[in-house]
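Next up is one chain by itself, shown in C-alpha cells, the form predicted on its own.
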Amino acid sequence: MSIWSESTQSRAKEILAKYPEKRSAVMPLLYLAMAEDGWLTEEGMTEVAEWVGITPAQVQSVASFYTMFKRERTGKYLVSLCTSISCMLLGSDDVLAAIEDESGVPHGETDEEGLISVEHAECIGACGGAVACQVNYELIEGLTAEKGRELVRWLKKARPEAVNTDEMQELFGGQRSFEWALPSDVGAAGPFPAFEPYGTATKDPQ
C-alpha cells in the first residue's frame, strides 16, 4: 500500500504513463517524494523504488548524485547563493556572509524552526547577472549583501506561500544577465523546483 496521498499517487501515475520504461521516471518521482515529505526520506525513496520497479539502493544512488535532491531536513525556503568565479569576483562571499548572519543559519544548515536553509552553490548559470541567488530554485540576479539581508527579513516576515522569481527580482535584484522575456505567475511551493505537473508549483498569491 502506498504511503503517498491520493493526489501524489495520481501525479505519479500520470508521470509514469509518459515513459516507455518505468525506471526512467525515477527523478520526477523523487521530486514528488520531496513535495510529499519536504525532503527525501528513506520511506519516500523506498516508495519511488516500488513505483518504478528497482531497488531502494538504486534510487538512493540517483538521489545522492544530484545536489537538488535533499536527503536531510530542509527549510521551507532554501536559499542557494552562487560562489563560483563570476559571482565570487563580484562579492558573493560577502553576500553569503550577510545572509548567514541575518538568518542565523550557516552554510549547509537549517534553522530550528525549519523555515530557512542556506547553502552555497556552484554555478547556477547566471554569470552575467552576478551575484546570483536562488530561493527554492527561483532566480534572483544582481544580489548585494544588503539586499540579501532584506531578502532574509522578507522571508521571515512575509512567509510567502510561493516564491516567484519575478517578484523577488523586483524586490531584491539588480543587474540581470539579460531581460527576461516571459513573466511567470507561478512560484515554488517548497525547497524544490517549481513543476506544475508535479504539484511543486503554485500560483503566486501576489
The other form holds:
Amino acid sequence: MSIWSESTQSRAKEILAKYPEKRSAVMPLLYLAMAEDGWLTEEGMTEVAEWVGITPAQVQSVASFYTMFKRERTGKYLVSLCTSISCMLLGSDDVLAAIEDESGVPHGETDEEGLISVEHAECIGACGGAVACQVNYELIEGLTAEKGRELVRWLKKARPEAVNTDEMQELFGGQRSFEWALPSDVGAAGPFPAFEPYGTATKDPQ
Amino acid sequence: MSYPKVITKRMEDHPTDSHTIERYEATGGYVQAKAAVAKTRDELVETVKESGLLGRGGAAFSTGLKWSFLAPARPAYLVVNGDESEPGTFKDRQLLERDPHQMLEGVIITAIANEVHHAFVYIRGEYPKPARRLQDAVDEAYVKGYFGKGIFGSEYDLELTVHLGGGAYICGEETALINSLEGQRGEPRLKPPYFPAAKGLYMMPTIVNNVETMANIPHIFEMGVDAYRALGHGDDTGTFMTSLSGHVNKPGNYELPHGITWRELIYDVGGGVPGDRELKMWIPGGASAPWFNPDDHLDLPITKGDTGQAGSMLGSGAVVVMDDTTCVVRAAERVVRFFSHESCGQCTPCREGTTWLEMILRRIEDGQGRPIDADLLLDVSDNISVGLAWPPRQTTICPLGPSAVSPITSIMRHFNDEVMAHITEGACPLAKTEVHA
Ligand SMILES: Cc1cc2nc3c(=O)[nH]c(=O)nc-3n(C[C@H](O)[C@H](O)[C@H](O)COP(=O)(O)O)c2cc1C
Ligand code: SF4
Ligand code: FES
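Given the form predicted on its own above, produce the structure of the same protein in the form predicted in complex with the partner chain.
Then the entire complex follows, led off by the chain already shown.
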C-alpha cells in the first residue's frame, strides 16, 4: 500500500521506466518524496525503499551521503549562499551575514515558522556572477548585501507559491556569468530542484 | 580581441534562441549525427583519435583513445559528466543552457561509435535550469526521431536519461558518478579493477565524458580533422573553454585558442584587475590546481605541456584571479575547506588530513597560529600526498585528497613571508579582503 497519491505513483512509475535497473531511481524518487512532504521524512524514505526493492536503512544510507536530501524539517524557501573562493573574493561573507541578520536565521538553521532556511553552499557554478545565491536551487547572480536583505524581505512578504530563477534575477540580481536567453516560469515550491520529470517543478502563478 | 568561435558560435550569433531545435537545425545541426548512423565504429573512433581531442573534464585524456579501450562485453553505456562542481568552473552550465542540442549531437555520435543504446547525462543537482533546458531539448529530439527506436530512420535504438545529482562534488569523479547513478553512495571505486571502460555502470563497459568534450564532437566531423587540429596549438587541438572569475573586470566564460598567454587572458580577455590594483596570484585550472603568480608565469603560453612543466594544470578550465588585497591564508582556507567538506571519507589521509589543514589555516588567519604551524601544514600535506610532488603522488583511492594540498604548497612556496607574518604578528597583515562591486 503506497502512501502516495495516484498521480505521484504514476510519476514514480515513469521515473522507474527510465532506468535499466530499479535501484538507479533512488535519487529521483527521493526528490519526488521531498516534493510530497516538503522535506525528506522517514515515511518518504520507507516508501522509496519499497519502490526500488531495497531496505529503508539502505535508502537512508544513500540519502545521508548527499547534502540536497534534507532529512530535517526545512523551510519552504531554502536560501543557499555560495561562500567558495570566487564568491568569497567578491564579498560573500558580508552578504551571508546580511541574509542571516535580515532573516534572523543563522546558517544551518530554519526559522520557527518553517518559512526560511539559510545555509552556506560550496561553489554553485555561477562564479562569473559572484556573489551567487540560490533559493530552492533557483539561481540569483550578482547578489549584494543590500539586495540579499531585499530578497529576504520579499520572501517573507510576497510568499510566492514557487520561486523562479528568471524572476528573482530580475528583482535582486546583478552581474551574470553569461546571458541567460529566454526566460521561463517554472520554479520550485520547496527545498528541492525543480525538474519536471521528477514531479518537483511548479509553474509560478504570478 | 577576437578569437575563432566553435562551440560558442551559435549562442553568440543567436543569443535568444540558440537552445531550440529550430535554431540548431537551421545552423547545420544534427547533420553529423545523421551521417554517423551509416559509418562504422572504427571510422568514428579513428576520426576522434586523429583529431587529438583531449577530455575537458579535468584529466585531459585522449577521447579517441578512451573509446578504443572499451571492453567488448555488452550492453555498453555512455555517461556524460555534467556534475561541474570544481570551484571556479561554470562553462558546462553555459553549454547546457545555451546549446543543449550541440551536446546531444555529440552524445549520439559517441553512442554509435561505442555501440551504446542507453546514454545518461548526470547533471549536478544545483543545476535545475540547465537540466530543464536539456530535458526540453531531449524531448524535442525524441519527437523528431533522433532518440528512441530506430534513430534517423535506421535500425539503431538509442535512449537518453537525464539524471540529477544530490549535491556532492565527489560524484564528478567518474567511478563515484557511476556509483551514484546506480543509486549508491557516491564513493569512488578502486581503479583497478573498476576502470569504467571495463567495469563501469552495472559492471558493464562504460564511457564517461565531459559535457564540453561532447560539444566538440560534432565539429570534428563537420570541419574535418585537419581544420579542427589547426584551431589548436601543437598537441592541444581545438579550442578550450575558460571560466574566468574573481578579481577581473570582465568575468565570464570564454572560448579561446590554446597557446595565448596568461597575460592575454587576464588583461586582454578579462579586462585586467579592477581599480588597477596589482595582480597577486591566480588559480590556473580549478581548485585542484597549484596557483600561478605574475613573477613566474604571466607570459607562459596556455597549453597542457607548458602548464604542467610549470607545476600546475589546466584542469577544469577555471581561472580564479586574486589581487593584492587578497590574504593568501584566507584564500587557501577557502579552497581547502571545499575539499574537506567534499571528502567522501573513505581514505584516512584525505578525511583527517583535509580537516586538519582547514583547522590550522583558520587559526593562522585568526591570528592564533603557532610557530610550528607552517611545518605542520607541510607535514599534514605530505601525509596526504607523499613528497608534495607535481603531478601529485596518490596513495588515496581518488585524486581529491592530493588536490587539497595544492593551495598549501602554493602559499608556502611563494608567500611564505605572508603566512609567517600572520603567526609572528598574531593577526592578518592585510586588512580583511575588500568588497569590490
Ligand atoms: C574529485 C574529482 C572531481 C571531478 N569532477 C568532474 C566534473 O565535475 N566534471 C567532469 O567532467 N569531470 C570531473 N572529473 C573527471 C572525471 O573523473 C573524468 O575524468 C571525466 O569526466 C572524463 O571526461 P573527459 O575525458 O571528457 O574529460 C573529476 C575528477 C575528480 C577526481
Ligand atoms: S581521496 Fe578522499 S574523496 Fe577520494 S576516495 Fe579517498 S576519502 Fe574519498
Ligand atoms: S565560487 Fe561561488 S558560484 Fe562558484
